[in-house]
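Okay, so here's just one chain, in structure tokens, the form predicted alone.
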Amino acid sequence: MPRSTWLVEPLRGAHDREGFSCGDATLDRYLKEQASRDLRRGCATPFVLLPGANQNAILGYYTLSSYGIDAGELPPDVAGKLPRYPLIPATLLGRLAVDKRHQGEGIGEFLLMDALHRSLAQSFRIAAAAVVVEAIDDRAAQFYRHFGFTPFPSSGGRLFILTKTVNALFP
């Protein structure tokens, strides 16, 4: 299937959750029972990818909101950089999944790019030190990893990356 024909656009009622499966029950779950719900109420906006415009099958999805960093849980040479609030403002990429029937497509790589361009293109209109990110599992831990997150101290499954980073990857 051909990158170029690739849609991003924010989750709609004509779009077939139903079909879309990643393999794991919690985020398969959230796409087809919550997703809708939390788009309604503003607690995160869900995005998913199609195959083409005019085609609903969703290849993956990922969900942003906004977040906030308690300062004390960021490493002291991260913290010491930034403005001395207790709370950071951050973006946060609260799920992210491929259809597995294409995975292994560089599906997750583009969703992680599109999410971090999208997240970087707001944090010019409303603040954002960061991108947050909770990762499912190790194996999700390292693919955020291998693209610049830096695990919390307090946590390996929870990452971020600077908003400063993010905008060095897309000049």
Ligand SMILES: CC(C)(COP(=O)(O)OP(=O)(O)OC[C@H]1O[C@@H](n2cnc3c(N)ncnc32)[C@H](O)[C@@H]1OP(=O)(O)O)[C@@H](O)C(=O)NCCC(=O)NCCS
Second form
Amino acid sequence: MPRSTWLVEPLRGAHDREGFSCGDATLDRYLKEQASRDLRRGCATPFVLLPGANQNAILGYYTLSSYGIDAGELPPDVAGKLPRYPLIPATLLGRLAVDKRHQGEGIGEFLLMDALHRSLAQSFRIAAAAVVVEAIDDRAAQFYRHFGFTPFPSSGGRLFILTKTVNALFP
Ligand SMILES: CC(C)(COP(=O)(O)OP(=O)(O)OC[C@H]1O[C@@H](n2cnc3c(N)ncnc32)[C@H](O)[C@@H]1OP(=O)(O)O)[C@@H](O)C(=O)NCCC(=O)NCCS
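Switching from the form predicted alone: structure of the form predicted together with this ligand?
Then the entire complex follows, led off by the chain already shown.
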């Protein structure tokens, strides 16, 4: 699959949701049954990776939403450098998945970097101090740790990366 033609777009009706399978039934079902509804209701914006322009096969997807981190959930050294607001504004990368026929080809990294770059760009308009991810299992959490995310002390399933760290990824 040539990387030079990959294209990330907001999810729309023409995209082939039925053909997508990442090996996790919850993430497959979400794309097929719930993603469009979340978009309509303003709860998540799903983005899909297509092999190229005018192609509707979905190689992978992720979702972004606005989010608030309970400041008490952050590690003390991180919270100490932030204002003492009860909720810290953030962006939620709620779901991310790659079709199992294309896992191991760099698509997960490409999608994650696209999501982080998009979150960073948005943070210049609507402030967000971090990106939070919800990992579905330990393997997924390992994936995010590989790219510099830190688990919340209280919950192994959620991890975060500070916007200033993301900023340094895109000089
Ligand atoms: C986890 C997932 C997104 C990874 O996507 P992928 O396209 O297979 O991963 P990539 O080929 O882009 O891998 C990029 C890098 O991440 C590493 N990586 C991939 N999966 C990893 C994991 N589970 N743990 C640690 N590192 C991982 C790769 O080794 C590679 O590292 P390298 O560049 O240093 O060699 C994919 O396997 C998937 O969709 N799994 C099912 C759903 C899921 O778990 N979603 C995650 C969040 S909810």
